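To begin, one chain is listed below as structure tokens, in the form predicted on its own.
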Amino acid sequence: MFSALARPAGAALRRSFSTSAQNNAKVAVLGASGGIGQPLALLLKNSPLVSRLTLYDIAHTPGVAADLSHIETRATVKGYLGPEQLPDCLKGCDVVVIPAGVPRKPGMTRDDLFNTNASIVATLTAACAQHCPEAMICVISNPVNSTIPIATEVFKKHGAYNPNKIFGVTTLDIVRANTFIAELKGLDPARVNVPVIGGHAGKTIIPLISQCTPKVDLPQDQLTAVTGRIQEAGTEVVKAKAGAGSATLSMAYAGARFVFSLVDAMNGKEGVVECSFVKSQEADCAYFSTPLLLGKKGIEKNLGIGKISPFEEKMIAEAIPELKASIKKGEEFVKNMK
């Protein structure tokens, strides 16, 4: 039932599990016990990509990581628990998963959550670079558009930065915008694919419904419902769950989803491409997401924007003053850190 988790990885996880080389690769989620960490961590457990699976969180992760090490797949996978088992959870780390943080409730915004997990993703990235700075690192936690930044200036900080190798997960924008287009068309969702540009909130996130393959024609009033959909879905599942929790399910299949692309990548499989939120100069900010072409190394190329619509530029425009925002913030938040 998990075997065609992620599109692009999908022939990987069909393979039949292998000991070799290539399939060896050490992933560390941090914030392994929480609505995302827990249900991540065990989609990563399932791929035979996987061979170590170290999980990190201030509480329950002992339990946690028994829980999943009685699963019948060749990941070795071990629980470390507090600040001072963070180092060893790290060690030898090819990519690291960072979903640690308050989740969102009922009439937050994502950047309402900044004050605490700003702090949070400051701490754990400051350990990914004293500890694993050659690991591929993927920030779940929000608000992206500022927590990117941040562990950006952090890496600079310890003199570890390669920003072929920072990503800001955006993966669940495009799997819901491949998801409410096909329910729109009568398509199959495993063959829609919506590349989603900008950042990771609201009117940031933006869909590139013209590039959508296959093309699909969508009258002006049903475009700009849809796009409205994609850029409020996490609002929509917050309002769901009634207080009880934000997107974690849907966002571990995506965080899955772009962990494995990453690592087929790394592998050497070419023509791997997802959106992510990285350090830019393809938009008038200096983080944008785009499609990238991912390779051994991390980013490399990134596709940059493409032919869009009018409608489409008019959101970049319109996205680009908060963008600047979100990350000013996030660069001022390490600049005073003491």
Ligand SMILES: NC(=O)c1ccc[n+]([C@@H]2O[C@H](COP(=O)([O-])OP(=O)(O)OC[C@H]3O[C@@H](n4cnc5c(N)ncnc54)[C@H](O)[C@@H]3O)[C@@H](O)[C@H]2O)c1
Contents of the next structure:
Amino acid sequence: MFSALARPAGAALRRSFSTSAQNNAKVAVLGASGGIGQPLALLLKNSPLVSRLTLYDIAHTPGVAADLSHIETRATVKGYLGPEQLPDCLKGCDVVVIPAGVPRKPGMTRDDLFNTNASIVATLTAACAQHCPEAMICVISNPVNSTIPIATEVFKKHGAYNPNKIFGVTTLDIVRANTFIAELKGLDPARVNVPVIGGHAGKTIIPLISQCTPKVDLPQDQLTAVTGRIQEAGTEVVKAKAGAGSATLSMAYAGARFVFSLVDAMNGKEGVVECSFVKSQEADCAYFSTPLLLGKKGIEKNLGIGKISPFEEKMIAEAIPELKASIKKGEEFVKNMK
Ligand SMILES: NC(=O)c1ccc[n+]([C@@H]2O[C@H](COP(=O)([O-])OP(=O)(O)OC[C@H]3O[C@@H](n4cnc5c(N)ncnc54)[C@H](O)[C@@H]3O)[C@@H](O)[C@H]2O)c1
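Given the form predicted on its own, corresponding form predicted in complex with this ligand:
The next block holds the full complex; its first chain is the one shown before.
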């Protein structure tokens, strides 16, 4: 069944779902009872790359963990409920994935989530800095353009900061771009790869369709339309769910894809590349998403923006002011924390 999820080398899902991979990743999901957390935990439990899955939330983790623990795969599963159990959930972890926080409702921007999610991400990453300072931290909680600066500043405060290990998960933008371009051109989506750079909100989401493999030619009107659809794809789901939340299932898939790539690279697989919103020197702002070569210790090499079209160049220039403002907002939040 999972062969249908297989992607070509680089995306790494095929190996993750195969039964021959021998791995022992200890992965924690924080916000594990939520719309993203539950299907993400299911995909992680289904992977032979994972040997221990620890699930934290402020609600329902005993039930989610009991349910998942009956699945006939090797990963052990344990639930942790409430802040006093968070340290035990994190101890010994290699990778921590954070989808904790509130999602959007129709009419909301990701930035509207800041007031609630900033403190959740700050609290959870502070616990990571204390209890698993060496782990890879993958933040899904929005607004990613601010929550990654928050995670960074929190790790700095605890003297545990490593820029190669803190990732804003933007994989869903790549997944959507691959799907939409494949639909347009009649291609197999599993064979399409569109890098998406910048950030993870509206016009800061910059698909590099000029770098798509296989190469695709689109007239400017189609290029503008599909770019807009990729940028607003999250809102498409929020509207369709009509108040019941934002993307959860596709996000769980994307989160799992990112974690499997990271774990593959940590296990020594070569040539694993994923885009992610990270501390960066590739653009005129302190954080930016670009393709990253992953390795045993997280980011091995930032592959940068590469050759782009004038249309894409313009999008980057237009995204920078918003990115800078979101980054500053995150940094100031931590500065003003008691
Ligand atoms: N990066 C992306 O591409 C992307 C895509 C979709 C959604 N998101 C974001 O992911 C987040 C989660 O979305 P969802 O649909 O799963 O929401 P949800 O409300 O279904 O689940 C969130 C979970 O977080 C838990 N939670 C709240 N406060 C917590 C805390 N202090 N500690 C631990 N857990 C806590 C809740 O109990 C709940 O189980 C939102 O911020 C959403 O905007 C990101």
